[in-house]
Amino acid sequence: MPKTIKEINEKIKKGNAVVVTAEEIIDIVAEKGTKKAAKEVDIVTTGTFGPMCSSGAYFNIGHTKPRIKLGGGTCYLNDTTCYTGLAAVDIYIGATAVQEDDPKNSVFPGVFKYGGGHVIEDLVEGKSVVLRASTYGTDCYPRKKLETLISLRDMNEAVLFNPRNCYQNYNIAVNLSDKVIYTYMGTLKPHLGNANYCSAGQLSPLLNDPLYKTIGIGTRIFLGGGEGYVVWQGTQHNPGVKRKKNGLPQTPAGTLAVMGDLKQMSSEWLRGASFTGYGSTLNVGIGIPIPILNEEIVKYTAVKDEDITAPIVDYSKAYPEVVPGSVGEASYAQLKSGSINISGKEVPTGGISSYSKAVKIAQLLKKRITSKKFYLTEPVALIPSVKSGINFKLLNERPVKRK
């Protein structure tokens, strides 16, 4: 008999909802089968923690005396560039924004010790940062310069808004060239010296709901230690990729746009990070509950690392030059073993996301639900599915005619 989210929430309220993590459901299904598991289990919690570059936050800093119009001017938080084209005192900082004096144009491409992700972490930790702005004056906004310390406590609104998080599967990055390269997948050694990957595998939210049957717009989630919501499909959402019979994508596929109140969040689950030669980013902790509405859903949540494969991609030439194809594939079980075989060579592997933190997020979310502090929400719309016709496109560059 299928369940509904309303029925599951009633069970949470009464304290008898059965909640397990995406690790625990694997053994339950193996022991009891999908039919019995679907009847007994109400919710499966998932988790992921890793660098999510398409993240950021917007703030309303409050009006000054006299008033200032930041839009059209320049604005920095701890010397890190913010976007001001929203309104008078609304600003947005992206996780990959860099400090204006970072040596990104020097002989060495830069160590990027501090950027937008670190600003967000500092604010969540309760620290004050330096706000510096310069703009033009108007009759209604006469002030032209502003320099002040500011913290989350001083702001009217502080909202984490991430246009693309929770990638559904991702590349395994390698380097086939004869020199070290620096990428958003970390430092890659020459001649297949290492292979880096970035996913929680069997704990990853969209790999437990591969066809987007339960996760949609309005889904309440664990975000950065607080609560947030899925607000749209993420940028580069690409549901129409090649999939296995169990619905699992074999290449990067779906993504989510998420948001939540930054003032509720914790620096344990929002951590700035620096990638040498690439830039800064933000490690984001996300956990999504999967309601077990029927037997089909429980089959998806029983996915194991050995079931999930990802493509091995050369980041020295194929990726930057957008050359299609890969040099093989590997399962997450193989990746987590410490090495994979590529063309007869044993290559050491490294995960740039944290599986242990993903486990902790799934457990924390489970605890919040069983203690009646977290209830499920009914999506107002599901995100575009495999049959939606949506596919990620490259930029169609066209010549510009100049007079």
Contents of the next structure:
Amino acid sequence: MPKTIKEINEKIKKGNAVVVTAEEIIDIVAEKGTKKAAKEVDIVTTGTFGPMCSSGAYFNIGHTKPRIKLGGGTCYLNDTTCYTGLAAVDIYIGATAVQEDDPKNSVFPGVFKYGGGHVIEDLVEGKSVVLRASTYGTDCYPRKKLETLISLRDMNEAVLFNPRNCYQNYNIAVNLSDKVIYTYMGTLKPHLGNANYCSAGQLSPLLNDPLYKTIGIGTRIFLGGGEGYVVWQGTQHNPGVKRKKNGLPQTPAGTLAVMGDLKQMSSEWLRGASFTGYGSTLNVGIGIPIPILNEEIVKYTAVKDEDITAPIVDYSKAYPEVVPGSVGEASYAQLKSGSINISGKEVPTGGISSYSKAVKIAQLLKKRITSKKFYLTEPVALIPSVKSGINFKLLNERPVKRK
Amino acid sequence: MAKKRIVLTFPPTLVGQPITYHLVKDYDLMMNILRGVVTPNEKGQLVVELVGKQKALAEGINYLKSLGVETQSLAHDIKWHEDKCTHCTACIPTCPTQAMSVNRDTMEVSFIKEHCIACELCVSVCPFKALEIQF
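The form predicted together with its partner chain, contrasted with the form predicted alone above:
What follows is the entire complex, opening with the chain shown before.
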């Protein structure tokens, strides 16, 4: 019999909701079948912890005396560039922002020791960072310069707001060229020296709800150690890709935009990262509860690493030049075994996303629910699915006419 | 038994000679080659671990010096900062000796220092600076 989210929340309140992780549900369904599992289990918790470049945070730093208008000026946090095109004391820092004097890739490969992701990590760790700003004066905002230490406690609002997280499946990156390449998928050795992948596979939120039947706008989630919400589909959301019978996308597909109170979060689940030769970013920990409303949904959550395949893409040529196609595919079970076979060659695999951290997130979320600290929300709208007609497209460049 | 890790630099004139053979045969030293680079007509470099009696070890090293081989103790080590590691496993395919290894059941990374040859390949690959060169 189908359940509702309201009924599941009642069970959480009474302390008798049955919550299992997306790993644990696999054996339960194998043992009891989908019908019985759907009846017995109320919630499946998922998790993922990987670099998610389209992440960042906005802050209201509080008005100064006399007032200053950062909007239209420049602002740095620990010398890392912030976005100021907002109101007087609202700023945004993105995960991939670099420090003002970072040599970037001019000394190749650059190390990108500290960037926006690290500023966010330092802030959630409780550290004070240096805010430095300069701008133009107005009659209502006369001040032109500001330099101060600032921590999350000093700020009015500090909100993590990530336009694209939680990629549903991802490429396996390889290098077919004869020199080392440095990518956002890590360092790739020549001649298929290694194959790097980036997904929590069977634990990954959107691979447990492949057709977006429960995860929607307003879904409450575990975000960076605190509570957050899905606020929209993510940028590049691409639901129309090729899928297997069970709805699983065979290439990168859906994404989520998420937000939450940064003040609740911790550096265990938000971690600055530096990719040699590529840049800095932020590792984000996300866990999404999936309400087992019916048999169909439990079937989706029973997905195994063996069932999920990802395309193997050459990052020396095909990816940068946008050449479609792949050099093969591999399952997450194969990837996690330590090597995959590509055209007869055994290629060692490396992860970019942490499976063991994903397990911990799913367990932590399970514990929060069973200890009545986390209740489910009903999404106010679902995100566009297969039939939405939404397709991710390349930029159609048009010549600029000069007058 | 004493153990010493050293970096040996051979001048071009010595590259063709069976020096390591003599170290083993004449000084009864166990030699584990951790790393080796030989450029013909230029120079050769070996990173070795020598195990043997304290006296033989000292004599063996003196023998190398007498031939004109430059010897230097392996002064640096790789330190794995467990608290910084997120167990992403990005380092795994770069490590030539499986000093960085993964428990495939839990997907947790561990560092077996005895296997590490301080080649430093993992250092720039780790996005979290969990691997550090220590002098």
